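As a starting point, one isolated chain is supplied in structure tokens, in the form predicted alone.
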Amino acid sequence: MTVKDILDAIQSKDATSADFAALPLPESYRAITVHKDETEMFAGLQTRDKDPRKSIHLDEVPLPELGPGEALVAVMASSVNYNSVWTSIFEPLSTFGFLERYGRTSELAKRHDLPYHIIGSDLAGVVLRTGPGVNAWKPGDEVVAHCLSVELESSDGHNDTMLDPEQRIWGFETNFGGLAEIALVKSNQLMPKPDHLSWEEAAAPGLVNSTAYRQLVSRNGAGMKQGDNVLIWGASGGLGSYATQFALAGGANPICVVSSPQKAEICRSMGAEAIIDRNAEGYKFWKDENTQDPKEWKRFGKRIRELTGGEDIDIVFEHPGRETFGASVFVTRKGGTITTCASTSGYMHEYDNRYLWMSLKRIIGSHFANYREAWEANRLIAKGKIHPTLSKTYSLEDTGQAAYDVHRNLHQGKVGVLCLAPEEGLGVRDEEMRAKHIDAINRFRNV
């Protein structure tokens, strides 16, 4: 048995669910992984220095055994996020660690600890089997997948998934992840896939819009409302273009920060109006590498308020992190939140602390979403009122250049990744409703 068995039953129109379950498993398939006897590779380097496309292999894998309430999932496509990056260049720490961890928490558990990592944080694609347990799905069934990966065993998750304290992100802190022709799930980080949309587009939006959910709409996040003034950093990237899609959606006023003339003009495709590009207006936030300059942060709140009619900012859709953070807080309006999920131009976030306390100004906190707001996101994609923001697809054997392109900042919007997929556009099943949005869905490709 071989996975083109399995790419030959996806592609036929005919395969009924009792098909899928008699297809035999492979014993191994591809997959992208990263390796734990080189974790060392790139010591000393900067981080803009260190090239995935030197740490990221392409390698044969057996497959990995199905435990209770999970899932093996043929992936048809898949997509690189920023955490990808991270496990790939091995910052701020190694993911071998995560998964060494992961592994002493049961027997079953051992499985991820592996001496390599399979990862990747996003799929589409069609269930082949499903473990003692899951009623829900069953082989054949055409799906995503979120990639929160909970225990459920602690009453501190019960309210809000992701507090769960063996809170985990698939293909990130467990192995076994999306970047590969086979990947195993818990069942419950299944969803339906978008009918309207190719393999490749319904792998996009996954991690970055249930994450831009959580962290604007949210009542766990900013909780935007109607009329904010919602500042985006990085508004046409992988997460920004959702969050301004989201603010767009949602009756707020998106002021999308951008670093070219080309992102500048994906914002105003997608409708937003409010639009600064840093580079070209010049904004330096830190005098030296040790000294913010607040006066660049003055400035910047002015060209703010000429874009709002002499309003300040109510959220901050935060992510860049370092060179940014304190800017941040200072334009923020009094009351206003500053939402932060990660941190991609350095972790160590410094700002004057008087404009936050005396101010009464958040700061919130936020990782991924909950089972709740990940269902939330991928349902509005599935209504077509979110797009996808796919700008280019590689495939599996590229990973590592695609790898590359986001740690350098070369891409618009989401890469895809085709995995068994031979080619793009395939898997879309409602055509009426594809033709309607198309401009949208093409967004990004067109650029």
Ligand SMILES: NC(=O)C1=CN([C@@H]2O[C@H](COP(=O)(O)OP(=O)(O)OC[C@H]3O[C@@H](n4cnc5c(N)ncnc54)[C@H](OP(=O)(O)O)[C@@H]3O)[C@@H](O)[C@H]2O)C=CC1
Contents of the next structure:
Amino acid sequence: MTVKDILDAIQSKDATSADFAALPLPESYRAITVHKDETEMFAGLQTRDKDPRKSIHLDEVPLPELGPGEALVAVMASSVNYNSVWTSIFEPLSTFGFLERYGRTSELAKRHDLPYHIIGSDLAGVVLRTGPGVNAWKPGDEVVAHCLSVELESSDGHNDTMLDPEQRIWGFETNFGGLAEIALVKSNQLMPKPDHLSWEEAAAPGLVNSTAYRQLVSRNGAGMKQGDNVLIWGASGGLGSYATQFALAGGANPICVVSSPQKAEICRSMGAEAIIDRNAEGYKFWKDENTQDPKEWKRFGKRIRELTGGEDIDIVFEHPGRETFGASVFVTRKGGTITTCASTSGYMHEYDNRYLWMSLKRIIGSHFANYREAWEANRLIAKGKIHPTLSKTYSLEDTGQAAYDVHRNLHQGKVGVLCLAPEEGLGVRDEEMRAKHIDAINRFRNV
Ligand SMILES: C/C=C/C(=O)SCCNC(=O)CCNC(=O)[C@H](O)C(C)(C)COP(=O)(O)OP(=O)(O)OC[C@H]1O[C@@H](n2cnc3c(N)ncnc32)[C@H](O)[C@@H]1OP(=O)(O)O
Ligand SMILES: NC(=O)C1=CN([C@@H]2O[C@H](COP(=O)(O)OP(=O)(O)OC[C@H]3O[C@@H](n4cnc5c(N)ncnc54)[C@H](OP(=O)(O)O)[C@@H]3O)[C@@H](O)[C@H]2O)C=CC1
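Okay, that is the form predicted alone; can I get the form predicted together with the ligand now?
So here's everything in the complex, that chain up top.
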């Protein structure tokens, strides 16, 4: 039995759930990995010079054992997220530490602590097998997976699955991720695949769409409302391309920051009007490595006021971190919110706290999304209210190049990876709905 037989079953229109359940599973499959014995390979290099093409491998790996509450999924397509870039450059720390720590928690979790890490936190595919106790999904179901892995065993409880003490990001803090021909997930990560999208389009939004939804829309994040001025850094990037859509769809006013005329054009094509090209306008928030320049914060704020008719920012959608955080705090209006989920340019932030406390601003930390938020974000995709921002698709063999492009900021929106899918465009079930949204679905492809 090989993965080719699985693909034949997926592509056969007549295959039933019973047919999928009867398919013998292969003993091994191809997966994108990083290797534990290479974690020092970039020692001494600057972050920018660490090249994911050197650390990312395509290996034949054994099929993991299927445990209670879990599912094995044939992955048709996945996507590259920035967390896979972090894993591949072993920053801010090696993810093998996460696997080792997880492995200590239970007999079942020990499987994850291996000398290789199968990465990837998105997938669209077909359920192959479910473990004991799984009733909601069956072999043959077409699914996407969100990347929240929780144990829900903590007796003191919580009302937000992101607060679980054993909360992990699948494919980053656990093994057997989505950049592979087969993935192992907890079955409660699964959600229905949107019918009007191809495999690679369906796989692309997952992680970033859910994260942007919590960070910007959910009451656990900024709780955006109609009319809010929302400053969106990297507005055509992975997170930003969804934040921009949420702002527009929710009646807010996105102020999109980008770094090229091409990216500005993408934001315009999504419907944004207020756009700042940070390169063209030459903002330099740091005079040197240790000194910020408040004059530059003011110049940036003045430009925002020009674009908003004199108003300041209600919500900053932050993720670049050290380089921009001082400016983000400054330009926020009295009582406004800075919501942050990352620190791409450095995690030791510096800002002038007088502008925070005197103007009663709030900083909110946000991370991925709870089950409900991930579901709501996927539902908006399925209803055609929010669209994938896929710009380019790579083969599994070229995942290293895809991660390199994301690391070097050479990409737009999201980049996809074909895993089992032999070509792009497959898996669409609702052509009529697709036709209605085709321009929006293709928006990022045409740049
Ligand atoms: C969905 C996609 C998401 C993304 O893309 S996010 C971007 C990528 N992700 C990242 O960059 C984050 C990667 N993760 C990390 O960098 C680390 O993961 C953290 C910094 C978040 C945590 O660090 P750690 O070393 O894992 O654990 P500690 O919590 O710092 O624990 C160290 C020791 O400190 C103790 N400690 C923790 N809190 C307290 C406290 N409040 N008072 C006293 N001690 C504390 C602990 O117990 C422990 O101790 P003991 O070393 O002895 O075991
Ligand atoms: N906590 C969580 O749950 C999540 C965290 N993340 C993290 O968020 C970060 C961004 O992820 P994602 O959006 O997918 O990545 P992308 O690279 O797709 O997009 C980020 C965009 O941010 C802009 N940017 C990058 N560096 C800077 C800088 N120094 N100053 C200003 N703008 C900058 C760039 O846009 P431009 O050049 O046009 O300005 C870039 O395209 C990563 O660190 C990632 O790990 C991502 C998802 C979930």
